[in-house]
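First, one chain by itself in structure tokens, the form predicted alone.
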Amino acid sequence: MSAKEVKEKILVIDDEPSIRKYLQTLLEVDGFDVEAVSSGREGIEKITAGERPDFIILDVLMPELSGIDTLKELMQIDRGLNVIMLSCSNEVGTVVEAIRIGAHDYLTKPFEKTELDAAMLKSRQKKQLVTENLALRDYCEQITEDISFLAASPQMVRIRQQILQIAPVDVPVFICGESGVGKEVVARMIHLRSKRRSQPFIKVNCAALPGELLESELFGFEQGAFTGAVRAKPGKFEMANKGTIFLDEIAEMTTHLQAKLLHVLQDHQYSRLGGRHLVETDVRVLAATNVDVQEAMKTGRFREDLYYRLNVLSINVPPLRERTSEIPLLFRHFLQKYSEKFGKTPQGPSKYLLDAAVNYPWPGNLRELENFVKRYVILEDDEGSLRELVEMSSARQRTSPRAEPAVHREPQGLKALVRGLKDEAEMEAIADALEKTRWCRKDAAKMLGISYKALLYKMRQFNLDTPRTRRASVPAPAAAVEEPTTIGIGGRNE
């Protein structure tokens, strides 16, 4: 593809000839395809005719049709337009009105080139986030209002296919996997795809109660069965009748209770605590554990006969570190979820933060990632979240040195670690762009969203002068190089 074909198009709408000329010259130097018109009506006509520029730079104060009125009409035509407002005034009311109508950003004249670059970068990120959220719908299946099943990796696609095969067959299913991988999500999806989907789904955490209380919780009790049993109470098996019961952390159940559960699975009947009559039950049992079942059976912690009764069909959910391709999608899924919940405008994570998230092993799996993104949404601090990941990685290496490949590093401060991660991600992005454009520096700069001059500086910094000089290691920190202005990949000011 030629450089001409990949140019971003910008429509400038401003009644002042000097501003139009200035913006056209400024942006064309950076490789944009720029068209300038003198009134809001002309701009609306172009959009009505089918033109869809990547950005619209719109002046607020114009005769006849004001910028705000022009913006309203543009949004009626296409709310996906990326509009950046310009004005000599920064009145709060006007700014709020413009953003409410649909503008992506608002700059006050006179403005610096870096401010315009930042506004355009922010617009690109918002557009990318919308596109990725739409793409998520292809991977994500809503289970309940709070739980979704996301299948974006080959492993999870296979599990989804297993679920679709298993769900209609009315037999027990044993679900294995580390804590936090999403075993409950799998169980709920099995239920919702089964013939019992219109009946109750009851979850019981077998690790949350001691044996005696868990038995009464599962099977209920009669009045007077024990001290405090002032009235009869049905158990979870009765509540789940005709539906599905999910026994989470089943390996934590006492062996006595495991024996009783085995008889329920065999005979489909049981008696309440203190009861004399048998209770018939028609329940599909789904069980899950995060322990090594084979080891638990060897030590007598888990009954073999119960395991073989439950393990008619089994699903093993892999940990997040084995399906890292899902991390960016999961990050944005949780970002959208909690931005809506907390009434925040979703701010797309930087490339550095996503790279760090992909490289972190997430011992707590989806639950840990979800809580991390929740903090990110609340605090709105990309740099702080990156530091948090670096600190967690460092702490994990100190406490579990065998959990990661051993890499010898000299002791360094937190800032140096963050800078090292950013340099490494930046160098890889530049090298990839140069390779994709066959080392055409001009095209690579456009692909990266930075100026040609900034790209040349970065190539010298990372010693990327020719295709043969690409290195796998990060060079000395950039702080040792005299640098008047540092521009990150995608135009982010550092």
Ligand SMILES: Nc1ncnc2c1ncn2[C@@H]1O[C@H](COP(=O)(O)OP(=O)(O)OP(=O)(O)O)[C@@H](O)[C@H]1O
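Not measured: the values here are computed from a predicted model. Positions refer to the first chain, counted from 1. Rigid core (definition): largest C-alpha set, two forms, superposition within 1.5 Å. First, how it differs from the form predicted in complex with the named molecule.
After superposition on the rigid core, displacement of the C-alpha of T114 between these two forms amounts to 2 Å or more. When two forms of a protein are overlaid on their rigid core, residues whose CA moves 2 Å or more are considered shifted, and E97 is one of them between these two forms. Annotation for S350: C-alpha shift under 2 angstroms between these two forms, rigid core superposed.
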Second form
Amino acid sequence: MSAKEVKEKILVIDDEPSIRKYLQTLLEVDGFDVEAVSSGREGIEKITAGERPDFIILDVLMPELSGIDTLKELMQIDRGLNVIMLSCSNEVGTVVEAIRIGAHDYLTKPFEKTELDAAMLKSRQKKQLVTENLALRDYCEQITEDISFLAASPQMVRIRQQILQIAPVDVPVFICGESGVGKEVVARMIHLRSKRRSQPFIKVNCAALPGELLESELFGFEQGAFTGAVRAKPGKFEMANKGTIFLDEIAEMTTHLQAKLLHVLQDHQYSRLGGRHLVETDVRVLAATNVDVQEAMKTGRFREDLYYRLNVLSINVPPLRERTSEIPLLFRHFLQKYSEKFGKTPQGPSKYLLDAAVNYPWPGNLRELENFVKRYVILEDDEGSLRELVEMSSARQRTSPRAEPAVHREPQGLKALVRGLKDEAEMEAIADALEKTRWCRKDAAKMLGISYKALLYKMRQFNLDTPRTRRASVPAPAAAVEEPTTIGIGGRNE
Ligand SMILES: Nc1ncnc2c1ncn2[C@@H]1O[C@H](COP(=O)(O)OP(=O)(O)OP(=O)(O)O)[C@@H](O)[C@H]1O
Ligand SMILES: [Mg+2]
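I've shown you the form predicted alone. Could you give me the structure of the form predicted in complex with the named molecule?
Starting with the chain above, the whole complex follows.
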């Protein structure tokens, strides 16, 4: 811990002077600011006076006020206190009770320094989890039983304000954004915050049906309107009457249908296919697209007059790579969702995995992240998920047109080509891991899921000795360097 950093404070409560001295020495060497008192009462006084140590190490067996009674009083003052109990091996029942009351962990005397470190690390993680869950509650709004709206970045907080502002105003809304950014969630939230909330919300995917079928789907048909129309059927506009219709992927609609829709928006009436009567409609239209509408209008694929009719208000949902500050919370949110759904209790995510998730560009946006977390919950393999991300990142870098061609694409045997590509991917993944861990080789090896020795070998092979040589080109097939074991990012090698 550097001198500039604020030291973490630890309060030791133990009646045995030798234990107090031992803990004080041990923890001060590690850079903690330690205070030790000899009774529960003294400890409680300090907390009552407003002191909030980062950790409290509390002995179970003490004369006068016992550890358990001290813990009860401490928890009454502040349930957020981070308490680690010190017990003897014959006090199992007491330890269980202490955890139930609110202690984070326990150590059995005599204990090793590594056990103390592990208990503090666990306790720190637990505290962080509680803080993150509280943050989740602050930022996440439950819209329906299975849809939530999380808005933690400045852009999304603004969008949430926009939604709340425009939801009660009964005009069309045009929602734009890349695939998977949350356009449907926005649409549902607009409906549920509007006066139409108790009426139907009908979603129509305009890309899912060819022109004529979509027309009959939207406006319905009379019996005999076309071959096969044996019975009259109401359309989605009729079903959505008094409620909201959500026209997803509207740019995929044929221009003929766009013209019909424009009339419906203007006159609030239309007729079913093959019908002679006009049907009155009172529907709020929300439309969404992931294509560049300006471009679609230029090429005549999307009618300008329809666009201006629909675009009374618009919401542009940014891609996830432009709101990376939300990724840890979204990760936690999806983790909670799928842990409950699959009845699992995953430990992580580890710091490495979260860092990698924050750095990955998520081309499929929230949907891709959600599926990734779903897999993470099912497989319960932090290292495996991390490897998956590292591989996806390097695959993207390889296929990105801006990536330097590290492998010369001269005519060569297939084996050599594959080997070259594999080396290139490995080098990129290793260089990335080293950069992300600030060249801490131990952490980088952990991040990549390979042994320290294997990492050193690979670094030598790829000339990755210092940050300066980072983008060294992939050397010729590594025949010159003896490979100690089979190593590959994607397979474990201890
Ligand atoms: N703000 C958010 N908070 C929490 N979850 C979200 C949020 N936005 C989207 N999601 C989740 O991400 C997934 C994708 O969202 P949604 O279906 O709304 O995206 P979309 O933009 O309509 O995608 P597409 O263009 O592919 O139709 C959904 O499972 C949704 O629940
Ligand atoms: Mg959608």
